[in-house]
Amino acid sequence: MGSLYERLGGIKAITGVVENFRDRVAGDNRINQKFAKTDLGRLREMLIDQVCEAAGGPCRYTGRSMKDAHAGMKVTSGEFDALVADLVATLNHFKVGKTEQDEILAVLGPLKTDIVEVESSEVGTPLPRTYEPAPALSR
C-alpha cells in the first residue's frame, strides 16, 4: 500500500496541495485576517515540510510548535473548522482519496487544542494588534 507520502504522490504533489490550500485560505474571509502578518513564503515552506514529514516523507519540520506558532492569535473554534473545510476542499480538488484524507485529518485534529484559543463558532475575527509573527525565512 505504501506510505501516505507515496500515496499522495510525493513532494511535488504535496507542494501543489499546499500552494492551492494557501491560496484558498488567503481568499477565505472567514479566516484570512489571521494571516494578515504572516510571511506566506515562510508558511508555504513550513507547511510543505510539516505535511511531508507527517505523511512519512523525507522532510523534517523545523518550525515552532503549533502552540507557540499560534499563541496570541486568538484563533476561534469556528476559524479552525473553516481552515479544515478549506483543506478538505483542496484535497477534493486534487481528488485525494477518502482513506488518505482521513489520515491527513487524523494528524490535524489533535492540533486543534494547540491552535484554538477562543471557544467560539465566530469566524472572521481580526488578528490582535499585539500579535508578533515569526520572522521571515532568510535565504
Ligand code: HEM
Given for the second form:
Amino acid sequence: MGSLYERLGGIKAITGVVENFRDRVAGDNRINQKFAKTDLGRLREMLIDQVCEAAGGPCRYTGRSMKDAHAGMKVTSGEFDALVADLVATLNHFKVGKTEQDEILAVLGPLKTDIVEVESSEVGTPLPRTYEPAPALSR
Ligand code: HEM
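Follow the form predicted on its own with the form predicted together with this ligand, if you could.
Next comes the full complex, this chain leading.
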C-alpha cells in the first residue's frame, strides 16, 4: 500500500486514533491543564484534518500554525514529551506498525521548536491566564 493515509486505514481509522488520543490527554494530569479554555470540538476537527493531510490523505488543515496555536501556553519540553508518549500509547492500542509510527514521529519531532516555550522537564504546569484560545467552530 502507498500513502501513510492508506496504510493507517483512512479517515475512519484516523478519527478513531484522534478520539482515543483526546481521551488519553484529557485524563493525563501532566498536560490536561493546558486545555482549560479549549473548544474540544474544534480541536477534534483540527487534529483529524491535520493528521489526514500530513499522512497524504484528501483533507485540508485550516487551523492556526503550530507556532500561533501554542503561543503563550508556556508548554515545557517535558509536557511535549508527555503528549508524544500519549500518542504512542494510542498508536500501540490500535496496533499501528513500527514503520508507520516512525513516520508519524518524524513529522512531529520538528514541530517541537514551534510549540515548546519553556526548556524544562517539569510537567503539569498551568495555562497562563493571558492565553487566548482559538474561537469555537461556528457550525
Ligand atoms: C507534536 C505535537 C502537537 C501537535 C501536532 C499539536 C497540534 C495542534 C493542533 C492542530 C491544534 C489546533 C489549532 C487550532 O485550533 O487552530 C492544537 C491546539 C492545541 N494544542 Fe497542540 N499540538 C501539539 C502539542 C501540544 C502540546 C505538547 C500541548 C500541551 C501540553 C498542546 C496543547 C494544545 C492546546 C491547549 C490547544 C488548543 C488551543 C486553543 O485553545 O485554541 N499541544 N494543537
